[in-house]
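As structure tokens, one chain now follows by itself in the form predicted alone.
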Amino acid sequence: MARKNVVFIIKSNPFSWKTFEALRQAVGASIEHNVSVIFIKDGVYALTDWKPELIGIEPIDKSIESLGMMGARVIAESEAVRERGIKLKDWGIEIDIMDKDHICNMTKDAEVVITW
């Protein structure tokens, strides 16, 4: 199977199972494909130093670390970060900050886009 460019877009807040599941799928897909995970809108809250275990949600640290080891890109929408006035956690991997125009081009050029 040929490697595809796969983009996962996480747009909803991290206070449910969705972000954890999206990242789990992204890690699995990164084994055979070129994966980019893009956090937009309220999804950028997942990249802060919040404590999901305090509300019974699985932490995403291992998934983010695995994405880095697999060579996947992790991206935060600059406008969403700025509008919410948040500071991104140091995940130990590079988190790219991109504006909406670059994100639109990435999704346009992707062969598969999965939105959460």
Partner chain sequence: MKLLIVVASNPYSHDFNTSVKLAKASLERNHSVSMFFMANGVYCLLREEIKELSERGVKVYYCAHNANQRKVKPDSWAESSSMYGLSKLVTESDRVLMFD
Contents of the next structure:
Amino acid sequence: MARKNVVFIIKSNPFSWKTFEALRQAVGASIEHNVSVIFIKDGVYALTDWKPELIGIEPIDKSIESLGMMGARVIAESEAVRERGIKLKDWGIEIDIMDKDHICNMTKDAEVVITW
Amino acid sequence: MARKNVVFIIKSNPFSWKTFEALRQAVGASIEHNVSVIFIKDGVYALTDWKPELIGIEPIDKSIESLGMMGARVIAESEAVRERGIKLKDWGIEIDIMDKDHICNMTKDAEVVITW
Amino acid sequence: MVNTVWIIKKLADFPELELIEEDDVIILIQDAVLRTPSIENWYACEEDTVARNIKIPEDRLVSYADIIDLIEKANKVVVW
Amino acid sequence: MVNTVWIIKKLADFPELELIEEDDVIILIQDAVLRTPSIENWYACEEDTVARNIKIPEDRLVSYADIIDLIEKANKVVVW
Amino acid sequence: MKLLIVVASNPYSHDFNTSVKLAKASLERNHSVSMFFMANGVYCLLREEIKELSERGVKVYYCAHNANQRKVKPDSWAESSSMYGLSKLVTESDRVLMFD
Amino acid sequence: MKLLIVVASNPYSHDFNTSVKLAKASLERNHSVSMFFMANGVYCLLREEIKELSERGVKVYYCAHNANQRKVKPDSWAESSSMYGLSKLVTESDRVLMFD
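Write the structure block of the form predicted together with its partner chain for the protein whose form predicted alone appears above.
Let's see the whole complex now, leading with the same chain.
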């Protein structure tokens, strides 16, 4: 079966079940696809040191760790991070900071784009 | 039991089940309260001649008609109507067009305010 | 040849313009039909437009079958 | 004496300023804690703020019990 | 204080979290709390948190029409009601919080 | 064309309407259609429209974890699956539409 380039884009609702489900989906996909998970706009907040359990949401740490183990890339939009003046948490895996142009190119090159 | 001044404010999602449920709620309340249903911002679209059944939503005509029969007031924000250049449908009951200032005063005077 | 079909649900959520290429097509659905975009290749879902009583030129309206055909002809579809 | 307590869920949904009176109080909850308002009498739900790792001065933070007390003291509460 | 919390949001939303936490805080302040679930809020009746609130003294009501429409069959700790029932709860309550 | 529609939105949303209409239109064009329900989308399995699509040839899958979590018990016309199952459907599909 063909391995595909699959890009997940998390662009809003960073502190929600949506982000949790998006990451679960990305982990599942990373087993047989080349997966990149890209956080843009308000989505970048999901990569800060927030506390999901305080607001009744399951933590996303395991999902991000799994993405790292499966060789998936995790990317944050540099403009979005800078504009919000936020600091990303150390998730134990490498988070690539990438500018909009590069993110555009990755999206264009992807075979499947899934947005949340 | 005390009859209360209850204001319902529909401010977004005009073409949705939310509007349908808000109106059902307002009809129920109008049996024993002085009800005003105020459409502001994008909410005013709900008073145009739209076709809910085309997008899988139940029509709101009966609810608006019932509001009229129960003596509830139905109000549209004049600025919101003008900015959007829309024409309100003839719902068979009187729709008051009211400016923001009046709507503010009604909201301030209300005992209960329910927003959608 | 259509490159990417962008299905847009809300206008506030409009994809960055740099994402859209010349041979891409934009299809407005749901409440996105309330405001029309400033770019060239766009269509609006007819049923969603008629349901909202919005005036959009006939030649911009597409049926669900048309949308499926556009998706089939394109390389890729993105719901944004 | 508090007149109306406004509970704000999203900043884009901020009530028109003309709605807010001098003796009103605003409480930011959920994602509304991401951006702070320009007016005087506001608080933010502590748990929602800490959960999002947002820095807000201590004296602006209120617990759920505080929120309930503010609602009790006010004439009216509006979730906007 | 008699507090009425109306929930029309689904159970995996911020509104669910907020309304549960506010209900708990009210109980701790010895207020009388009613919760009314309607629209997508009726799915909340399937969550343990609401059952627990009911056990701790929150009166739980729901719109029977919405529950029926969504094929949700609430347990007996939740009381079947209607939009007219909601209206009567508004009469009895000192404050109403609407989450949708 | 093999079309995969993933639905994470609740059944009283615009996304529900859009995905049902797109699935119908695809069937009429003789495409092969799969629908995958996850997150709040699993509540959609309680709606007749999805059952009808299944009877007309749409393959309906759902995330068993999400259904279990939400106490939704799907009928047998819907196939229990997982995030890995979804990944395999992505492999087989020519186009993927995500609604959330």
